[in-house]
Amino acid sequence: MTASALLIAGSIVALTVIASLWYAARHRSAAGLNLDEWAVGGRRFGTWIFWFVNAGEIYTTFALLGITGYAWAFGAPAYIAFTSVSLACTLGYWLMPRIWHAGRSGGLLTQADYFVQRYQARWLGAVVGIAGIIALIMYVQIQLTALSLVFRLTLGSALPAAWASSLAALLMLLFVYLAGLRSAAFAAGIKDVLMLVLVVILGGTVAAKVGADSMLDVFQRVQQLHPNIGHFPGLDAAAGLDTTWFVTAALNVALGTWIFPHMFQLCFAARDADTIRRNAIWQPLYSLSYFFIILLGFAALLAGTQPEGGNLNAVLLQFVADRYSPWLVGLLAGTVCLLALVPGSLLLLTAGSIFTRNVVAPLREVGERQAVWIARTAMIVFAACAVLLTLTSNESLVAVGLAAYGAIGMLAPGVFFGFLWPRTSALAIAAGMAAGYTALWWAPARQLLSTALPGWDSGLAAMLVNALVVAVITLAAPRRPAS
């Protein structure tokens, strides 16, 4: 990368971080930095700030780098981006206000708090908290992978992968360490604007860069070059990404989106339920940007782009570096840094909050300021775990994301049954989780489930097992007398 591109990328990140920290300090509550302010922004997020921080969690490097690479490598399976976002927002219109109400009425700070209050079992809160932390660490891996790619693009491929991942984790920790959710929310607004500007510029110019007459011509030419690209199973039939996978994976993502612990905390941060509903109504419009993102993946395929080592996560970065001016390469690098930095910071913040509130606090009394420091210390450990995952995996960002959705989906029955079925007990939820994780991660059980439900996304199949176990135990248990 040229010096001008590096300067632009560095300026974008530095100015955004400075502005975000200033905003957080200016709007901090009079009580100062306590766990409530740090973790859920004082529960005062209005329509616009909630919009941007929510979009910041949906539209991340998973969207820009992951879906572009998926379109380049597989074709039609990348369409999952359109479907899952719309389904998630439809479900969110019903679910998110209920989460908000539970959080406001019970003074909840974390997702595990909900399980403690709903099922009257602190031990279940600890179990759910640990499960949530594991899923969050898996999701942080996506953001660290993207940041590492940008660092290697900007600083040179000679930079060792371990150094790139560690530098990415350090930047993420420094950002969230100082101000918490409010700074991430402000940065999310800047990041979203930059992403839309970038996608529009690239989408509007990409045809000329690959010798096509228009955006539609890009689709036509790539279809002629690869006749299977526009329908399932796409370019690689052996990958198993057929229509059954598409439907079940999209459902699993939709069901799991609001189950991630950081999305619970985001719901708690909203000023009122109407803010959440308005967001759910209009948020699917953002999914239209996926048209351009998939277009870029197809254009990279048409251009013969070959990222180093065939790494499909680096397709867009390589394509832009090969075909565009340095200033646009710098804009892309800076935007990708923010796309990773904002959600990654929030993921670590949430994991630290859960550890303090639901793992440490039940064992010993913790004051407000001490809780913040324990959470900050725990974040360092969780970031280190995410770095190790990043260094030992070379999967696509989409594959890592779907694995994280599969893991967090094991908490979904506890959430949905909690709101819909008063009879459900802590024991039933814990048994369902045990069965679900066994079906998801134990190889013989996973193989049996894949035989019974061929082509299904493994996460949704395991969630079904989980829900069935919860339902059977709940129905078999004697009814509790009405109070």
Second form
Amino acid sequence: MTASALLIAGSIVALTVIASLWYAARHRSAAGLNLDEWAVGGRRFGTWIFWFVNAGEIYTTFALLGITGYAWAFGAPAYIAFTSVSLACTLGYWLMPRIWHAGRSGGLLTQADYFVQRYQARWLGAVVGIAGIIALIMYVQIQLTALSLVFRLTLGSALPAAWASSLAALLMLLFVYLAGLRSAAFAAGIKDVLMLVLVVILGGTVAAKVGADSMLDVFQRVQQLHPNIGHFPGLDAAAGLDTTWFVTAALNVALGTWIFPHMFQLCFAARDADTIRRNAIWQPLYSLSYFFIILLGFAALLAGTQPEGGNLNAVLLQFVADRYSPWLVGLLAGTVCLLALVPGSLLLLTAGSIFTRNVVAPLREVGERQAVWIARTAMIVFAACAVLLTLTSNESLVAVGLAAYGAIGMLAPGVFFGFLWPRTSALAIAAGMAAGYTALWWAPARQLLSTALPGWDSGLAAMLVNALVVAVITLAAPRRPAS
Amino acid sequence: MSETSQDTRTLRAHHALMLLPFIWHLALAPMINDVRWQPWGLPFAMVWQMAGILVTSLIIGTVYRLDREPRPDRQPPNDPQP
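Could you please show the structure of the form predicted together with the partner chain, as a counterpart to the form predicted alone just displayed?
Let's see the whole complex now, leading with the same chain.
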């Protein structure tokens, strides 16, 4: 990697960070930075800023590096990118205004707050908080993996993986300490524009780079070369990525999207319910850009791109480094940094605030200054956990992402039943979670479940177990007197 | 929860439209997967999912419009609970 690429990537990241901090400082209320402003943007986000921060959370490195890698390695299974936002928004149109309303009327800051209020149980808030933090750490892992890939690309692969992901975590923590939700929203806007520009430039020029006549010709050629690439199960039939997998995994992602604590919390930041609904109309269209992302994955396949160690997360970076001029490599590296840094820092921020508010505060008195100290220390620990996960895992970003959705899906019954079924109790929800996590993470149970529901996404199967347990316990419990 | 009378909380007939994206993207996916037609040289399964995005936006937009139409039996939104 040349010095000019490094310079471009570095300037993109530095300028964005500085500009977003300046933006947040300008909008800070006269009263100074309080928790409401830091965590939920003062509950004043209008349509545009809400759109950007929402898109910022949905379109992360999972989208850019993960989906190109998936298209390159498997083909059709990458179409899951087209369905996830569409279905999440359809569900969100119904669900998000309800979350917003609960947040507004109860003065809630975190997702665990919702469980405390709805089920009248602080202990459930703590349990849900810890479960949410675990899923968030898995999601941070995705961003750290991407950041360290970029570091190794720009600074040379002599940089050990452990150093690269520690450096990535450090950068992320630095951004969290300096920024709040409002700076993150601004940085998310910049990174979204950069990503669109990058995707259009790469998509527009990629045909010539791989000897095809046009974008469509790339698809034709790759289908001639690999007749099975365009439909399920795709290139690798043994991977089990057939239509059953596709339907169940896509459904699980849609059900889990708003259950992620940071997405749930984001609903609180909207100015009104109408902002949220309008966002749900337009947000799906943005995901049409995955056409270009899949195109890039297919082009890399035509070009015979071979990432180091066959790592499919590195396909796009390797392809661009092989075939494009240094300034574009720099633009890509800088954009990927932001794509990882901005959502990653918000994930840590959310995890820190949940830990302070819902796990520590119920146990002992926590003062204002102490709360900040606890949150920041906790974030370091969570970032360290994510670094460890990064080092021990070699999986595709999409696989890690789906595993994170599986984990967070265990909170979904508590949210959906919470709004739909007044009779559900804290005990039923907790029992459902216990059953769900057992089905998800205890190998024998997981095996049993996969024989019962062959080909299913393990997250959706476990969510079904979870929901059934909640339903049975709720029906069996004596009816409480109407309050 | 007692504050359930807000306008966001009632399901109306046109909300059934919101099932369509799930049918398009998911329920029909296995059938679509067997179609070998390639419009513009693109895999049909992919074109189908992309079209689903347009359909979804259209449907959510339609539901939003219908939601805003005044209903005779409804109180003005955000009216405090008596």
